[in-house]
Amino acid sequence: MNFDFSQEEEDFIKEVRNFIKEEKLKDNAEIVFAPNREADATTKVDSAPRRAFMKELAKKGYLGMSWPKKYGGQEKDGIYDYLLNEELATVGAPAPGKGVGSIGQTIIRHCSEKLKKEFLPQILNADIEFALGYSEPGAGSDLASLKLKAEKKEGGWLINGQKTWTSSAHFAEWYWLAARTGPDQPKHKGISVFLVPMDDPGIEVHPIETMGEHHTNGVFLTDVFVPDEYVVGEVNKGWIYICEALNYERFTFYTIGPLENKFENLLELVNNLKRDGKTLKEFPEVKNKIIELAIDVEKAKVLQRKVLSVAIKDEVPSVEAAIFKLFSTQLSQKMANTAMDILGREGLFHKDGKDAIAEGKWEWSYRGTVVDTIGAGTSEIQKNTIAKKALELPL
């Protein structure tokens, strides 16, 4: 593996720091940049910064990128989406997130030319958001199981039912909405998806904030009609297009930079706060975590390249994927868990305390990390894809 980027790559990354040295100079910098988010940095934005960021990426051309120039795009090797959101993701900016990647991608290879010209356009110019309906209470990780009703009418479908953890759904226009429309098929074989207005009356969101403060949302389904040509693709196809949605996104979701950034942080906090006279980092324990933990995070790093070394070929890198995100996800926990040791009771000061250490950031990473680990596919969820496919071991 080739972990060096080429030179029109280094290129790229130099052009995107300075695209983002400009926009810290904004009056609304401190809202759009936050590197100490604990959660997604999509939803935690407030909703003009964001779709004013998202905006200014599109004028870059920053969006679509790998997209093909005939609906818009730059043919661009997949590459250079990573790169762009490992920029984002390193100083807590909104990256572009499902529209361009998995939705934007599915909507051009399986779609009517009508859903074609109604929302790529819209997807390039930063028009548009979506949110994503996929888990139900009983159909989180295994989500072949959703048993949200899509029943055929003339001329459309009537869904009834309900989805939950959709973190997008307080600012979404469209939901990208899984559902069951074949119930005497096998469960895999049973699904459709569907492009639906988040502003049908018979759509309900309740918010559901989780410990990590992270806003995602319940959301009720009560009579909504969907005409036909808002299917996406094939009746009954949908598990295909599910699975090749999450596939798109295997250039952009596993950044590595907060995760640095995280470390550099405890690290700072390690060798100026005293104890009893001395440096935190003159205690033979804190430096031995200290040292543990930077060997970690190298080995995060190595083990996100080889996610891109084969997503670059083409591949889908699902266990390297599934390794990743399981490491990387524990790892920060692991991190948070060592902060709150060292810090002892101070470290347990909520961020708006005015005695908070760090402004409280370890004590809120020590609640948001447990999201992560059950966010886009549980620990567990990554154990089995490793057992399942890399050791061929039983399930």
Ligand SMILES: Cc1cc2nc3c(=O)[nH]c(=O)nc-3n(C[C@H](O)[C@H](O)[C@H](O)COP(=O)(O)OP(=O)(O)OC[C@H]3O[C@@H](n4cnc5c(N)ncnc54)[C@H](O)[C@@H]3O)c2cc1C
Contents of the next structure:
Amino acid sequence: MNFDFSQEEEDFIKEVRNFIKEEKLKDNAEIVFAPNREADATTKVDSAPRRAFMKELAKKGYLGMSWPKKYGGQEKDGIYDYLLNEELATVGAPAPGKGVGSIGQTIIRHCSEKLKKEFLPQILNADIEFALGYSEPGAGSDLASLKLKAEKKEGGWLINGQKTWTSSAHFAEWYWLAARTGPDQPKHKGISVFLVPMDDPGIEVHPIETMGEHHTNGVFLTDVFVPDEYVVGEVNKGWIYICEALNYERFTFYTIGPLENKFENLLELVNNLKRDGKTLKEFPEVKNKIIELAIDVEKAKVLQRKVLSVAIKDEVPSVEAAIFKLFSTQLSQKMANTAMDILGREGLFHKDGKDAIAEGKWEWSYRGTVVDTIGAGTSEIQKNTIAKKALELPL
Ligand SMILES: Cc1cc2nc3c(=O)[nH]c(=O)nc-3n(C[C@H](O)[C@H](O)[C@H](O)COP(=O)(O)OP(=O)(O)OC[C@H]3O[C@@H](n4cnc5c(N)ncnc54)[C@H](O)[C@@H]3O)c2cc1C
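Since the one above is the form predicted on its own, can you give the form predicted in complex with this ligand too?
Below, the chain from earlier opens the complete complex, with every other chain and molecule after it.
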């Protein structure tokens, strides 16, 4: 068994680290690179610095590395997308988003030449960003129950209804939107995906702030007309495209660097902070908790490598990804809980508060990690996947 990267992959990591070093010298670096930032960096960082950084990634050829050459990619193995994401996540930088991931790859695979010509170059140049409009007030885990109404009209579709939890809707140019086009079909077979400009006058975006400070949105659509050519692939095949996303994102979704960083930060605090004249590490109960966390971080690393080992074989790591997502997000919560328990009064202080330990990182983490176990499939849904696909247990 060998967990090491190849020489070429190591060279790539070195190259990305040098790129990051240069970028850190620029104005706005403290906005772009913020390892203490708990909420998803892609949605939280101010739009202008994030976009400038994405442009630099584009210039370096880091966007769409695994895309076919025909569409501006480099046909590199997906592992390079993973390595890039891991390095960026480790330094708290925004990562290339859904555009080069599931959206770009679905356009390549299923869309007309017109849509390919319009969207793919803009994605590779980091000219546009997307919001993902799947969840609705009555359709989250059971996404196939979505109700957003799309009625057939001459030359296109008229869309009316509501989406919720749409991250990025407050800055994205395009909405990747799932709606019900076949109300009389079985629920999985009556969904289509549309590409809709976010500046359509029929779209209203209302902010929703989560307890972890992840900015997401409610989106209301009134008589939004979408021409036929902006339907993704075929009408009523949307569910297939939605389900393929894990295949397209199998290399990029699951980073481990932020978890390792947090553990190192906690370890440093335990080694240096004092209580009642003793450093925290001298208390046996603190030491025990830290050892447990150290072992859990190693477990998470191995589980993440299992995801990669399946992805590298060009297979979809659905069970492995579910196990890693469940374990690592629960571990983030456990780590934040442990920090709250052992850091004392100042550990509870908000990041804007005077005297907050580690700039309030742990209090933010305590709130922020709750959200991690909900987005991209809740813990219960991950357990369902494991039950059904790996253990043949009833749901
Ligand atoms: C910060 C954040 C950002 C998000 N960004 C986006 C986005 O950009 N675009 C988008 O479309 N969505 C987004 N989401 C939505 C996210 O995908 C949903 O919140 C998630 O899928 C859960 O759906 P729900 O909130 O409707 O909860 P529900 O599905 O109503 O679940 C409620 C509870 O019931 C449990 N449950 C549900 N079904 C089952 C079952 N079959 N078995 C066992 N337990 C079950 C769940 O685990 C959960 O505990 C975001 C969510 C968050 C929190």
